[in-house]
Every structure is written in structure tokens, then in C-alpha cells.
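The form predicted on its own is given below as one chain in C-alpha cells.
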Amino acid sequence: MNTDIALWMVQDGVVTGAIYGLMALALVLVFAVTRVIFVPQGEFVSMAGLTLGTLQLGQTPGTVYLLVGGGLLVAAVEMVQAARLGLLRQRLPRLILAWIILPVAMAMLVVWLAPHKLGSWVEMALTLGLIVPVGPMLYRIAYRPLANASVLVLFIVSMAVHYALTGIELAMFGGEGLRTNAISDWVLGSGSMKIGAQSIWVVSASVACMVVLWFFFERSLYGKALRATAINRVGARLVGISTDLAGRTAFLLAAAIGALSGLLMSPITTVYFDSGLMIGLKGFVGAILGGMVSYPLAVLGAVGVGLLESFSSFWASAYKETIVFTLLIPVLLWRSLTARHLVAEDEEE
């Protein structure tokens, strides 16, 4: 290996890394609000760059039936929940607003301006507008009802829940992979050192993501609010903060920041229906050598995971995945060791 060779493999690290840590922000926010290891994160960055590729071919993705499909699916449960209650009549403009026609305008506005083929920025909006509000919607039909459950019970659903949208993915899409046009061709520097547009657009969005965040949970009403939901949720609803809105607003966040990774994404590889579930596990490996509650460190760790699978890579191709789920071995048992007292449910309610 020589300069080049190397100075070529800490590229690709830090920019495979920056997706990698998009992915462990988006992991540890879910967390630390619902106590959700959420396994599906990965599908929204493959279904971003899915749709995104099939816009580009001038034709309707598939996610369209599903913007619409679950939006129906979670109009019809909150409205059985709100005839239960005797709130139906008070509560139907606004469901029927929420979850059925604002889906249905966006679908119909997609299928309207798909054949056009408006150009990159306005395909990579209708894509954020059709991913986006899968992430509440999944929220209020698989976790909601569950909230109060133990964070196993809530993995073994958000594994169901990664399968089923895996299948949905097979469905829309095919088995086909799909890699959409960069951003911009523009390249910085010469000879063997080049930085592409595209990679500099990742990096930037992966610290505007964690700068965005920071600025949401230190300032932000709803930001401090999720934080004290992370910290206590039994104290937060004796204060009167709605648990199920910053559930909501947790997913919300998640499934942007995993739209976004795959439009950023998906001009550098290929993306498949079943992409997501790799990308997904190693921003999980990030986030645990984070310590699922810091996002800086989390950060760091995914950039760290990132260039140790581009030297691997070079080094051992046929085993970087061994190598990179290998190192959750020693910092799992340094952590184990190192724990001062047990974790407790605190959600006996």
C-alpha cells in the first residue's frame, strides 16, 4: 500500500463512515425517546434511494401505495381508538386531513410530475415528502401500542417490522438495484487525491445533521421536551408532555435523516431492496461504541467503523464484515465491565 492507495481508503472511510453516522444519529434518537432499537432504520435509506432512481426513469415508485396505504391503515385505528373514547365526531376532520388526504395529495402530486422529469431537486423533495411521513405512521401502528413494553419485546417487532418492510421494498421495486445521478460532477483537487461534489455533500450533511440535532435538543421547546421523554417518561407526562408526540417526533426525525442518507447515498452505489439492513447494522455498530446516548460520540464511531471496512477492504475483502462486527466484541465487554449498577425499568406505570 502505498500514499495514494491510502489516502484514497481514508476518503472512502470518512465518506462511507459520514452515512454510517447519519445512521447511528438517527439510531441513538430513536433510543433515548422510546427505548426502540430501531432495526428498520436502514429501510428508509434504501427506499429513498429506490424512489429517488425510479423518479429519475421518469416513472411512479412503488412508495406512493405505500404513503397511501399506511396512511389509511392509521386513519382506521385512530379512528376505532377515538369511537372507544366517544371523541369520534370531535376528532374525524382532523384524522381525515392528517392521515388520508395530505398522503393522497402527495401521491397524486407524485404520479402528476413523475413523467416530467422536473430535475434532481425537485425529485429528491417528492422523495423526502413520500419517505418522511412513513416514519410516524410506522410509529402510531407497530410501537405505539407497545410503548409500555420491555425493550426486547420492542426488538423482536422492529425486526418483524424490518422484514415486512423488506418484503414491501421487493414488492415496489424489484430485485433490481438502482443508482441515481450525483448532485453535481464538480471535482476538487488533481492527479490521484480527487474529492468529488458528491462526497463533500455527505460529509457536510452528516455535520449539519448532528449540528441541526444539537441546536433542536438544546434550544428548541420540542427538543427539550424529547430530552426529558429520554430521561423520564413517567416524569415528563406528570409535567404534561405528551409521550406519543415525541415518539412521533422521534421517528419523524429518524426517517428524515434516513431519506436523506439515501438520497445522499445512492449516486455512490448501487441500492437494492435489501441494502438497508447492512447500512442500518453497521450505524448500530457506531452507535454503540457511542454508547447509544451521545451523538458526537456516535459520530465518531460510525467514521471510526467506516475506515476500519475501507482498509479491510484492501487488506481482507472477503472478511470486513467479520472485521467490523468483530469490534462490537471487546467494547460491549469493556462496558459490561466497567457498568457501575444494573439498568432498571423505570416504566412501571
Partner chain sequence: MKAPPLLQATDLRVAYGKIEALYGVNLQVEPGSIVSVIGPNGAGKTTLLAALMGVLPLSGGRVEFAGRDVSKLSVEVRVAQGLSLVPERRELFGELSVEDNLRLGAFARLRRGERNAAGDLESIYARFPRLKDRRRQFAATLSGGERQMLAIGRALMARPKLLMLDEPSLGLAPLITREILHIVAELRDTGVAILLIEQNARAALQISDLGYVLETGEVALQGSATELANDPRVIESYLGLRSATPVAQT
Contents of the next structure:
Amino acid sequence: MNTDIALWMVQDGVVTGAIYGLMALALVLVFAVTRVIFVPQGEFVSMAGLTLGTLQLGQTPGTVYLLVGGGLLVAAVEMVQAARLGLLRQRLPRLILAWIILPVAMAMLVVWLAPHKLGSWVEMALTLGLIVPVGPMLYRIAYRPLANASVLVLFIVSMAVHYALTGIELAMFGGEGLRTNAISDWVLGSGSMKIGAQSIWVVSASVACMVVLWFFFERSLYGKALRATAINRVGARLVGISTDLAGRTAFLLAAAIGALSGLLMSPITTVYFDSGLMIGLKGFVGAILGGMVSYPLAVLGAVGVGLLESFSSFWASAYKETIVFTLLIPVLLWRSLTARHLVAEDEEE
Amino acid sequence: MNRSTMVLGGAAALIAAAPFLIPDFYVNLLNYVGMATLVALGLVLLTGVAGVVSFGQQAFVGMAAYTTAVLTTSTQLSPWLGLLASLALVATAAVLLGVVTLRLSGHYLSIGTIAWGIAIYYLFGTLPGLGQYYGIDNIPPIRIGDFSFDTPLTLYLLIWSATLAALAAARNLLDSRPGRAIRALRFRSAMAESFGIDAGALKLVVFLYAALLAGVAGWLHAHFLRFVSPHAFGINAGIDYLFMAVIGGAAQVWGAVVGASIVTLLREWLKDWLPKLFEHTGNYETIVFGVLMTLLLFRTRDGLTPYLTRWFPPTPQPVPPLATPVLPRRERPPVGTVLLEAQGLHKAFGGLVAVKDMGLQLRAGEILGLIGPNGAGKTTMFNLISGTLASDSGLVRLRGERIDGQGARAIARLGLVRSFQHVHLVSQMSVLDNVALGAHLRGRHGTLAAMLRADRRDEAQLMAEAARQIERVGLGDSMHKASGSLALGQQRIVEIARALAADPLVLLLDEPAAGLRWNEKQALAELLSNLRAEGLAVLIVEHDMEFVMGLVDRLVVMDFGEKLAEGLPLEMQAHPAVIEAYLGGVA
Amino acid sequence: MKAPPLLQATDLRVAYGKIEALYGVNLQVEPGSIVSVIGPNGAGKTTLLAALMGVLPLSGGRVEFAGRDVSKLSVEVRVAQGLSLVPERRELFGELSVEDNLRLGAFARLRRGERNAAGDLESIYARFPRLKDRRRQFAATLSGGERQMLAIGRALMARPKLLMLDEPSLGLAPLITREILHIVAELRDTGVAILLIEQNARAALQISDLGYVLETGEVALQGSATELANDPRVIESYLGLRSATPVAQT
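Now that you have shown the form predicted on its own, what about the form predicted in complex with the partner chain?
Now the full complex is given, and it begins with the chain already shown.
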């Protein structure tokens, strides 16, 4: 192996690692706030990539149906609940606006604009507008009714949601993969030091996203409220932070991070309807390498996974996945030897 | 013959008759159900009973299937030797993985199982000797002499014999000494340890059994399909197995059959019916399947089996005959011997000193009260003595032997038994089973003996002992009720019966009278006086002064982690410092 | 006509699974008064406060607050309506700074757009100067007394009409207990009603207007604080050892 290849692989590893890092961030965030191990996190990535790809072909992506359908479902669920509490009349106008009018308006905007091929930036904005609201919808439909369930039940629901979403993606986009156009195709440097513009985009957008998240958690009221919920759920409720609000916000952020990752990643690799699981799981490996609690460590772990993947695809490409996932076992071993509290906490009955 | 035996008998007859009544296609489907049941059963024990969530069972299935496939095709080995080799490999892998992951807390472990499942899946697909993504075909059928299991019917008999045997073994296990301990692990591992139960080792045993069941399923799979390929062992298969366990009801043995049937048949029917309902063939079955699973979990978090079993009254546990030979008891030291001695105990949590230079002595035939305001360090003191916490310095002696630094299990073995401040019963288990947990160290049979029912004599003795202690504390009528259905006061009494079942020399009781009504307190006081008369040493933490003053021989008063005073109850009542600290002499 | 009580609990029932923890408790708190609930450990005092706050669901009965039935409302809505609880375990945000803990105390108000909520910080710091010294520290690093002050301060940031305190003196030295109870008495003078659970029954009754004795999930006695402090049954069980009579040994 010479320096050129090594440098190229480092670059490749850092770029995929940055995406895994974003996944890891979203996973740690969702888990800390809602106790949901959000396996389908990667589904937002594949959905965004495929939606953007379809828009670039000048077609209407199936995601519009998902948005409108999801909105109607949430509206129905909310109405039933409001009626039970006798608050239907009070809540109805807001419900209809938030879950029916807005999604339908967004969908119509996409249907109207899609054939015009207005260029990357508009298409990316439309993609975000279609996918980000799906996060809170998913929370409302699949997780909110189980807010008090054990981590295990929530985990299994995540698996079921993963199944459902993968099926929906197959129905919306078919089995063909799509690769989107790069935002720009110039190349930095020359000779052995070539860095593609897309790589720079991915890394800088990831870093920017992390900085924004940092400001959100350190400076804003809602960010602090999310952290408070993660630290102490009872305490959070006692100051008026509802678990529901925190959950919706966490899923909104997760969907936004996922969709953004999809936009960044789809020009680099072909995205298929079922690409999500692996992307999400590798983010997971990164998050665990980082200890599942610390955001910076989770990102670092994820970049490590990206590098490992990049180098193992050079030396033993067939064993790439095996190597990445086997890596977890020695890490877990190390953690089990250093963990101070060996007896797992008893579950509440 | 009672109703539930009839139902079981009927079910068994139906299972035996089924292949003769239905077409081969369905027999084959039932074969899939049988194999899935084996794996799901392992998960029921692992996840539902022991609380360990694994998404990686398909890896064990695959490991066994590939092992037997390679051995029987390339070296023409008998499938039976293939079975042995498969199980040996699976057992080795399970022990290695178990040792690494079982010590971690829940989610890490689950994620770890996903990771190894994926790693092994890709390994199946890439290792050159395993036929890569095409797999291995021409696997021979299983034979006994000249008889070969190669029709749906014969395979049905083989698969369901294995499945029913595994179900019976699991049922036997749950209804035994190690089984009770396993059932306690998920909710009450600290309590389990305090009765000498080795939680880690038991989890490993369950993990191993679940892996071996998956191994048997994998072996059957290979010789049933006569072909293996990686696709059957992907992460989705692992998720399906877990669905089965959860949907069926992860805490019941029969849940495995229910869950495996529902998931297998549902998948099959969705594949058949959905294309007819929708015009084009999208993969709607995954969507519908995912949605149905989510809805099922909304409705029935404990799975479907509780709904089904609601129709059948539970078989009442027989009352253990009290005439069974009595378990040997510990030799009792004469009244007045110093049994427990603590000196200079010190414990700090971070910067906060919880216990400072504490000491006490407890003699056989004595009740010593430990009192003090909330937060004075009494419970910490309990934890230090019983080995639940390690002290920073100081020593504890039990019958002259140093016990500080030994774990809770070792201390329990020496005859020191404690209760916890909050009720630590396994609420779904009967009172009898809960009390029998206390006698854990007095039984000796392990998991294998329990599965094979070789433990019955030992078990009868344990149950008789438990029943005796329950009668003694006056709860004979509630023996078979779920402990969670009793009133709080009664639950506290059950805890004392459980402690007595351990045949203790020293009993540590943390607020035993909290939540008891007046007459219950009277009864408790009488019981404790009787125990004292028998030579037991009792250390009691209690807030109810009326109760304490009338009962104890001596009092130790703690405040801010230190000993404030020590003496007879009447002396303490008049002690100015005690009045100030404990009664809050706020002017 | 007399104004309705600030808090009115009628026939309150709570069950953990099949075990009933409260059997039909009736309780009232008038605006601007201190009401104490005393009773032995395990009598259901903490359960009572958790049920009034909505942390635990009711299995029967109703809670009216400021003239509205709040029985079915969530904890968050009750907070927004002026009901606050300082729980026994304090439930602080350990890895956030003292100041952030206090700010989040006003979350419900900030969310409504009340901009003056930030100004309340200064009045909390004036009441608890020690919190001001430690404003940048993590809540987890505070001492027991400071944690209790922070918990009370955080609850006050919501500007409650009724503040419920569960064992505020738990684990605190007598001097600090005295300080905390003194502050509680001062709060009443600013118009906040207080519902107090306290193991130190004597101290609690000294600052209270009314008292309830809760035993095994039921109200065994109720009356003015002075009446209760002089009631022989209360004296015997909760106020002093001196008159305790030994149980006859059998």
C-alpha cells in the first residue's frame, strides 16, 4: 500500500465516518430522551437519498404519500385522544392545521415543483420538508402509546417499525438504487492529494450540524429541556417538561439529522430502499464505542468505524462487514472488565 | 384428571394426529413452526424469564446448520455426529460470547447480539468453504439404521419430538430450585444474591441452553431442507425469533409455541394473500407484518398466551406434604455467644461519609435495635454487614470469622440473612415459591437434574421446608397466591418466612414493621420474640418506637453515620442526645 | 359565601397493582396556609403527594385545584396551573448547572412566553444566597442542604399557588432543617400555600395551620395544628418517646 492509497482511504473513512457520526448522535439523543433504541434511524437516510434522487429525475417521490398518510393517521389518533379527554373542540383547529393542512400543502408544493427540476438546493430543501415531519409522526404513532413500556418492548417496536418502513420504501421507490448528483464536482488539490468537493461538503456539513446541536443543547431552553428529560424524567415532568414534547423534539431532530445525512451521502454511494439498517447499525457501533452517553465520544467512535471499514475493504473486502461488527465484541469485553457496576440494575415490576 | 391436564393431553394428541389429517404442505409448515418453537423457547427462557434480550439466536442456528452441512457433505459423516459437532461448537461460542456480554447491562448486550449476528451472517456468506452466498446443498437426511427421515411426515415426528422434549425440560426447569432462582433474576438480582444465588452463573446456563436449542433447530433445519444458505440466518431471522417470544408471551413456556405459530403462519399467509388484495406485487407483507406486530405489542405487552390461558384455570400447586424428611439444620451456638461483631466500619460515597467508625455486637438469643433519623446511615450499615456493599475500612466477624470483603453470597452461606427496606419479592411467583427461594442454599440439584426431574426428593424437602415456614408465620392460607396480590404487611411477613427458610443464625431486618397495621405489628413482635427464644440473633432497623421499645433487648442509636449512644431501651428513651437527634427538638 | 379551598381532594384512591396504598383520603388546603401530613413510614404520605401531582394515576376519587377538576390532567398541565411538588428524592438535574436547574423550573412559564421569568432568578438567589455562590456548579456537586434549597428554588420558579414538600428535612442536619422550615414559613407569608410532609412531626406542626395524620392509607386524625400537637394519640405515636408504653411480651 502506498501513501496515495492510504490517504485516499483515510479520506474515504473520514467521510463515511462523518455520516456514521451523525447517526450515532441521533441514536444517543433519541435513546437518552425516550429510552428508544431507534434501529430505523438509517431509514431516514435512505428515504432522503431516494427522495432527492427521484426529484432530480423530475418525478414526484412516493414520500409525499407517506407524509400525507402519516399526518392523517396522527390527526386521527390525536382526535380520538382529545375526544376522550373532552377537549376535541378546543384542540381540533390546531390538529387539522398541524397534521392535515401543513402536510398536504407540503405534498402539493412538491408535486407542483417536482417536474420543473429547480436544481439541487431547491430539491434538497423539498426533501427535508418531506422527511423531517415524519420523525415526530413516527413517535406519535408507534412510540408514544408505549411511553412507559420497558426498553425491551420499545426495542422490539423499533424492529417492527424498521420492517414497516423498509416495506414502505420498497413500495415507494422500488428495488432500484439511486445515486444523486454531486452538489459540485470540482476537486481540491492535485496528484496524490485530491479531495473531492463532496467529501468536503460531507465533513463540513457534519461538523456544522454538530456545532448547531451543541449550541442547541448548551444555549437554548428546549435543548436544555431535552437534556433535563434525559437526566431525570421525573424531575423534568415536575417542572412542566412533558415527556411527549421531549419525545417529539428528539424524533424531529433525529429525522432532520437522518435526512441531512441522506442528502450528503447519496452522491457518494448508491442508495437502495434497504440501505438504512446497515447505516444505522454502524452508527450504533460507533455510539457504543463511544460509550452510548457522550456525544463527542460517539462521533469519534463512528469516525473510527468509518476508517476501519475503509481500510478493511482494501485488505479484505469480502470480510468488511464481519470485521466491523466483530470489533464490537472486544470493545464490549473491555467495557465489561472495566465496568464498575457489574450487576445490572433490576427492572421495575 | 383436572382440566388443564386434559387440555395439555388434548393438545399433545392433536399434535400427534395432525400430520395424518392435513396435506403435506401444511405438515411442512408445521415443521417450520416446530423448529422455530425450539429457538423461540430458548428466547422465552432467556428474555422472558431471565431478562436477557438476544437478537442473535439465528447465529447459533446458522452455526449448527453449517457445521453439520459441511461435515455430512464433505466428510460423509453421520448426521448424528454432525449433531454432536454442531452442539459442541455452538456451546463453545455461547460460553465465550456469554462470558463477554452477560456481565453488561441490558441494552449493550442486545446491541452486542445484533452485532455478532450480522458478523456471523457475513462470515457465512464469505468463507470459501461454506459455498458463499449459494450455500451448501445435497445434505443427506437423518437416518436411524436404514430408516431415513426424508418425508414431511417423518420429519414432523422428529422435529416435534425434539420440540416437545425441549418444552417439557423447560417446564421442569422453571418448576425447580434453579428455575425459581432464574425467575427471580430479572427483577430481584440483589435479593437473589443475598440468598446465595449466583446470578451470573445462572444467566450463563440459561444462555447456553437457549443457544443449544437454537443449535438443535439449526441441525434439523439443515437436514430438513437438505440445503443451507446464509439468507436463513440474517438479522431479520433473529428479529423474527424475538417477535415470536414476545408475541407468544415471553414468560411462559407455551408462549414459544403460540408465538412461533403466529409469526410463521402470519408470514406465510401474508405472502399468499396480500398480492391478491393489491394489484401489483409490492412487498406489502413487510409493511403489514411490521404494523401488525406493533399493534399486537400495543394491545398485549405480555404477549398473547395470557389471553389464551385465561380460559383454563391454573393447576393448583399441590400442598407439599409436611411429613417429608426435614432438611438438616445448622448447629446453633448457645444463647449469649457473640455471633456478629462489627468494628470501625467506615464508608463514604464520593465526599459524603455515610458510616463513620461504627461498631456493634450481636449475641445469640438477642434482638438488637438500630435506630436513628432517616439518612443516619442505618441501611448503609446493613449493606456493609451483609456484604451488599464493601466497606472502606473496618471489619466484620461472624462467629469469629472475618466476613468483610466476602461477597453477599458467601456471607449468606455462613448463616447471615437480611431483608431489604422495600419489599423484594418476585410478585408474579407464588408465596410458596418465594419462600422456597430462601432455602436455595439448602438444596443441591442443578439445572440438568431439574430438567430431567431427577431432583424431586430434594425439591420436595425444599418445598416442605418453605411450607413449614409459611405456616409458622401464619400465612398458610395464602401459600399459592401470587405474592404481589398480598397486602403490603403480609408481603413483609412473607419476607421473614423466606429469611427463615434459609436457616439463619443471624437475621438482619430493615424496617420490617413499616406499613403494617397494629395487630400485624403485634403478631410480628410475637414471632420475633419466639425466634429470639430459639437462639436466633436479630438486628432490626425500625422507626416505629412503640414496636422497637417493646421488643428489643438493646438499642444502638445512629446519627450522621456515627454511633450516638448504645444501651437499654429505657436508658435510650431518657438520653438527651437521642431525644435531640431523633425527636427533632426544634425549639 | 366562603371561597372554595385551593386544593380539594375527595375520596382519593391509589393502588399499586392490586395493593391499595390510599383508601379514600379527603384533604383540603386553603390559600395561604400551611397544612402538614404526618404519619408513620409506609402510611402512604409520599403516594398522596404523587397522586395530587399526577405522577401516579388515581384509581378513584378526584382532585380539584383552584376550582377546576384536575384529576385527569397531566403533571405538566398541573404545573402550568400553579401546583408544584418538591419530591423526597429531589429529582434535580445533576449534570446541569444550578442556574440551569432554576431556569428550567420556569419552563412552563417561559414556554408561555412570560419574559419576566428570568427576573425571578434574582429573588430566588436573594432567598438562597448559597445557590448564587454555586450558580455555575453542577447540581450533583451540592451538599444535602443545598440540594434541598435548589429543589425548593426550582419549584418556586414556576410561581406555584400551592407548593407540596415531601420530607424536606430528610437527611439534613437539625440546623439546616430549622433553616428550611423557617423558609417554608416565610413562603406562606408571600401567599404561597404549602402542603408539607415531614418526619419531624413536632417541627412540622409548629409552623402549620392544619394537620392530618395518615395511617395505612387513611386519614386517622385531622384538625388544627395546635389540636393535633396536644392530642394524646399524636403525642404518643409521633411526638415523643417518653410516653411510649412497651408492648407486653408474650
